[in-house]
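Single chain ahead, written as structure tokens, the form predicted alone.
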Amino acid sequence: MGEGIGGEGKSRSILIAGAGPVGLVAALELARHGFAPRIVDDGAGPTPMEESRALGVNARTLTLLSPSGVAERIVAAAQPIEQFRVRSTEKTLIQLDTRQVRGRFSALRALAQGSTERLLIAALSAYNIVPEWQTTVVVDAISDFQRPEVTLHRADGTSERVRPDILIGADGAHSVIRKALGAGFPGEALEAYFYLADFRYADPVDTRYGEVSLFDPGMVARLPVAADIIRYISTLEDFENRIVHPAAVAEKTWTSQFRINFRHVEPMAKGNVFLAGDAAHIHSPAGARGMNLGIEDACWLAWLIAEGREQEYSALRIPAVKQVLKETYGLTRLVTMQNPLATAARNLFAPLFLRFGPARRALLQNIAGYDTARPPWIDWAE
């Protein structure tokens, strides 16, 4: 394994901004290769239960989260989706059977990301690391990419100035690193804004599959979130009434609303300062990629600095990352189109597409995550 540029090795210091998901792996992932990397947050603490965010959890995502053991973690906590249908009123378009994907893990599951990101906190316990909640990173920009300079603000009114050998930002989508090095987030927005509900229901319900149904114009896809919740989203602002809920509904636990933006920064890093996650690209949820993709970020960018190759990291990712985009937004795009030509030609094509093996076996890997770059440093058959 390399020691690092200059030499420094595991002794250089790295400054981490944004402890949700991407953040915390990148921590753990740098704590499992020797480092003792310091992770910033300016909330209060990780991302409330009842809010269930970032939901899919890919095959990809467990291979890379299996050397910490927090894959065994997340496999245990989280719904298990074993089929995935898309249908048109009744009649069924696709129907994918998640199991079928090679490798270790079925293609997806669902698990709240306050859940899973409370698994990672725990075991970054374990190397003695422990995210400094309330503590916001200040800086206008960025005069020195070599040695970073930020201030840390925190609640009790302190502040720090540091210089980290490296700064990661995974800092999300409005990212203060990303700004501070005065990179552009090019991209577009789509126009029309999504919705989402979570239900509790007062009884359980099956978790097992997970489902889009197309009205055209408008969609519903319905996912698991826990035994007892379904997630509900939508292009369609009173999709509620569209709902067939599956039992008694106990409460709404949570609902937000948002648009569609696919962006993303080229290059992810200059000097040492390093962008990972929504810090560097946002795209639709479309096939559950946004956090599977910070997690690959994080997860490469902490072997490279390992390896001392910190500075092909952008040149890694990118491919991957332009990939992602592009594929999610094929695939917001069929199921938001509105013109009924368009409609009745997917309707039609799409299932008779999908009987040929390649094209399912294609999708499959698409919604596993395993069409990107595998990583080099897992030594068992995905």
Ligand SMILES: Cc1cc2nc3c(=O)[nH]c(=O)nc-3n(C[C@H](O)[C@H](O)[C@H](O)COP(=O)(O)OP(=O)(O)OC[C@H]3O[C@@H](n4cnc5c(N)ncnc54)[C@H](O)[C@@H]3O)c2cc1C
Second form
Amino acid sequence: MGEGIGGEGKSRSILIAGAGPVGLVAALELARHGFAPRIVDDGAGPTPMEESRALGVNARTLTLLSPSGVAERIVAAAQPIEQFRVRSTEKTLIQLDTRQVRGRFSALRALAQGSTERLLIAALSAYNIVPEWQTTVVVDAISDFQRPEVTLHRADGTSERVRPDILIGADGAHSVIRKALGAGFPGEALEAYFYLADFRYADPVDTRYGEVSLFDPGMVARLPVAADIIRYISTLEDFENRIVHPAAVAEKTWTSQFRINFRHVEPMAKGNVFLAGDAAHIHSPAGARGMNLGIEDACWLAWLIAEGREQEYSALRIPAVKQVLKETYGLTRLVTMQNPLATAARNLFAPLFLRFGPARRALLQNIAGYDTARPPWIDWAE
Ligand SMILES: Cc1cc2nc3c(=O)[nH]c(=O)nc-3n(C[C@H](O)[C@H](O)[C@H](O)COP(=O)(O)OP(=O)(O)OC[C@H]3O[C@@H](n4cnc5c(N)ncnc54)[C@H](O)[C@@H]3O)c2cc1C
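Based on the form predicted alone presented above, generate the structure block for the form predicted together with the ligand.
Now the complete complex, all chains and molecules, led by this one.
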């Protein structure tokens, strides 16, 4: 695929606000396409290693990170999730083999967000790009969306006004860039909370599978983080009482809780200001799509900028965002339902439905992230 703009285009100045996984991928992909973006973040460094946060890395993300070489480093570092099971208190309802999805990669692997970010930072350093930490983007309102002006405040008290040709807001759910666009963040907050705890065990444990245990009401999901660490995530506040630990617990390494929001901004751009990742859409962790969808935004945006077609970004990404939010909403409703009749019907019909090959394949395709438009710059079959 040819690059749509010449040398002058490649010298356009690009500022990325936020060095989370999405901002880092945007920087890496832009660098790979010949740009020299600047990336700033108000934090002191990447996500601390003990905060596993976005854990699932799907096959589409690995496809997207293959040209930069990061995919193979993720595969080497991540826990493969070979089996995925859904259990009720009495029996296994669903069992999926994630390796049965078509293509080069199995549907889902697990790697702590901090590890993914460090691999991306290492790959960026090969282009001499280093995130500028402790640098906060400050902007109230943008008057010229073609040449947006923002202020950078550093921890040492210095500040700088910059007017990049392109501004990318990858500054997370509370994005100041989104607020400066005046676009709002419509959607809804569910009543449900998700509770999360990572446990380190005294010995290595079986990390080759992920599991959801349904308790009617409520659920506890189990996902591997590392050879001796398992994450449990639940809709039940007292979920730790329901965990059957596979070995002696050495320590609880991280806990978190959050209310589930489904929100997205539309359009995802104005002039030369673009939003990507959590800055543009947030949803529940069911299906492990949050970070993966944002990484997809970043790769599309970098490719479109390289093609000189960045004004198509919002129109191309909105269908993918809506699709993933819809699927994630349905999945979240399935695991948070309270009505005893509805849960009985779910436990009866879901396994029957998934006995059909096409239904199983469709579910695997979704877990792999293959339910959104194929990246046209990847010239091999996923
Ligand atoms: C506690 C917690 C648990 C989570 N658990 C899961 C999970 O289990 N599964 C899952 O899929 N997802 C989970 N997520 C969500 C996941 O972390 C996000 O979807 C993912 O990180 C999105 O990446 P991002 O780069 O868009 O945003 P972020 O990772 O939020 O990165 C945004 C970056 O922008 C920086 N920033 C913000 N404002 C400014 C500013 N004004 N100037 C400069 N920098 C700024 C921030 O410091 C941050 O580094 C969790 C998130 C949290 C907070």
